[in-house]
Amino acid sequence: MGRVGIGLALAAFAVALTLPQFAGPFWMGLVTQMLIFGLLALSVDLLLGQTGLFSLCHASFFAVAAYTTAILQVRYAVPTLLAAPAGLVAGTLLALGFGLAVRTRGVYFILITIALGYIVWGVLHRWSSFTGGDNGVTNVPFPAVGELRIGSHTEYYYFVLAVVIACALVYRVLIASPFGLSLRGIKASETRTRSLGYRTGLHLYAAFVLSGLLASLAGVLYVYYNRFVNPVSASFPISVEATLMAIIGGSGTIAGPFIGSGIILGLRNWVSSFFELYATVMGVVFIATVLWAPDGIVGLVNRLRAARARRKAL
């Protein structure tokens, strides 16, 4: 990172810092779901970015885990320090079964994605009995750990900045290291890279499985800041929108996650305040970044300051 991004990382880090002593409830409340949503699209990206695995079952991950933690709080009292793990084991055991569809490539591996997702809604929403259906889950108390507890939501915007912070730091030792070499190795030639020795499958599959990790611990602060979760959580438009946020801000990158969750989540607050149709507005969002910035928000700046120094250069 050069010295203009670790000056934009500080810039964005004072601002996080001191957003709710200027933002209003509203805006404390968006950001926190820019921060969630961001840390589920960074999920999805150690796929798509570091691997070119597209996989659009992430949102089954991110539900299972909101659901576990949910069900154990309210229904069984159980308190934070054990239904939050117990959440994120969820999720991961899940992905731990899902990721067996690392055997497949291409379009099989998106198709056998979206299927296992469509099971997982499936499950959610007939099983009214055990998940309250449509319904849901609610009434989740904010996390509470011994006499530490979070009271208010910009103590808890607090809490998922520290956390996406702490996750964001480890995943960008876990791509320098020598499987993330490996993992990008696989995806410019996963021929070339098992011919040096590396069993691509085991990585991939390893891939997979930090990935659900990730995902789930979106879930994780997602039912804790909402206080509520159904069966749309593990919907497929979930996945697809962490998939476009990783897409439009910059796949293959820390901050690229979370800038395309600040597009899609305030666009789609302002465009739906007085356009029904906002979706329409997404899938345009969506083209023009395809046909203009193939790379992403993120892959458009650095493109900029490139062309910028070349003149420079002259």
Second form
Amino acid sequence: MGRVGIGLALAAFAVALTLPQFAGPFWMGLVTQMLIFGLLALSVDLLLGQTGLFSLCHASFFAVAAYTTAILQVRYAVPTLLAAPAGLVAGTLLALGFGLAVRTRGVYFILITIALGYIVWGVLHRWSSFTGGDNGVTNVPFPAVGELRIGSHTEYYYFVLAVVIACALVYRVLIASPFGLSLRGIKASETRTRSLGYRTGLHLYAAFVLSGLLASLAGVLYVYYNRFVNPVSASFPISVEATLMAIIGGSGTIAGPFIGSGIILGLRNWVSSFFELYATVMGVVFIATVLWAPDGIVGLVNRLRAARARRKAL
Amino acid sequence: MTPPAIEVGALTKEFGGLRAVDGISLSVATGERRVLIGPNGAGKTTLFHCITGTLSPSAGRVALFGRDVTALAESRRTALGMGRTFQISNVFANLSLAENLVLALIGTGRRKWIMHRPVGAYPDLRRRALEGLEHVGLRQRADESVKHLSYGERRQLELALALNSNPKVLFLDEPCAGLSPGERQRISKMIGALPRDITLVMIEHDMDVALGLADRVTVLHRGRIILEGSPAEVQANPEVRDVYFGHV
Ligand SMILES: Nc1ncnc2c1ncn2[C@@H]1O[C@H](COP(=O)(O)OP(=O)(O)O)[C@@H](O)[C@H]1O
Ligand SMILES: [Mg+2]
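Can you give me the structure for the form predicted in complex with the partner chain, which would complement the form predicted alone we have just seen?
Starting with the chain above, the whole complex follows.
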């Protein structure tokens, strides 16, 4: 990260800290969602941006984690300290299974992950005696650990902010690590990494499981924010949106998925309030991104800055 | 007697109906420098792919220092000491030169699994990556992206990747192809200066380079070996003149 990057990060942090002072409940809710879905987009981008795998089943891990936590909290009165980790474990176990999809590549990988995603959505939808069917699970309480409990949406916002910052810092180390470099090597040339001694399938599998864990974390954060969960959270459009967020914001970066999440959720809220064709608007935004900012907003900003630096140098 | 570094037995590779490699048996002694020559399409690259595990052969076996590796994955063979370059440069285009070398350095060990510390926390990796680049004359460009390298520089990086995976047996697929005379000389000098404990198997079209480096030469034609011998023997052979020199 350059000086500008650090400056921007600090400025964003300062705004995030003081936001509840001047933003109303509606805006606070939107920003909390942006953070949570930014985390989901970041999990998708651990595969897309670092390894080149295009996964469309991340809503599955997100939803299974959310459901597990919700069902344990609501139906079995399990405390947060157990219910939240159980959600993470359930989502990650699912990723351990779905991760076998890394035996395929390219369009086959995309198709398999789409199919797996539909299975999870179908189960949540159909197995109504356990999952609550279309109604899902409602009345999820705020998280509480002993006497410490989150009592308002503002407090929960700060909690989500802290988790997201911690995740971003860990993610930063991960992608700068020898393991992270190996993933980018596989993305650039899998044949070359193999001939250098890498069991590339195993590396990709590990990345897939880590990515599933991160998506599960987003799911647990989501269910405590939303207070209920239904099969929509496992649906294909959620996986697609998370991917779009990463691409529009800037795949391969940390800020990108969060910027993309802000843009997409912001547009959805704004546009759908007066315009039926929300999906059409999203399609146009996506095409515009592919045409004019193929590296997303972060890439576009970097290109503009480089161009300005060149002009100055002349 | 110590087993040969590489022993290939009755190796065949078919693509559909085409027999690119047709029952080749070959033995390369430890420390030997072997050059493979033969016209385009003779099956040299395919033979390399089968030996290093990039492709699995239709039939036949491959042994490395007496150990049968036919069933082993490419990554395992690399861990056991095989290293290679590709005929068409296969380097990590979106990474810096130093990162390319780090990938080669950690590929055969456990460090490629480290997740909790950045690469920068291992100064020895950086130092060895720079040494590797120095060796091929690219040290000044260590932190540039590979995207900015010329064709010839990519060939040099290609070689550096193979060398830094610490091979005992090194397979070079036309390392000098497409280079300017100056670059060609530089690379062949570098290959000639490799320590003798690295066994070398090299595909090379340039007869001067090939005959200057080789202990022994194997001539391939249509998937088969038509001659094996010392550089002088090969040069003097009328059949080789016919199928090989005739084509150049
Ligand atoms: N992946 C492939 N699929 C089909 N045919 C191939 C493939 N690779 C090589 N061949 C064919 O096998 C023959 C040998 O090719 P190759 O080993 O590259 O020759 P050389 O390296 O000696 O020039 C050629 O006829 C080539 O067209
Ligand atoms: Mg060839």
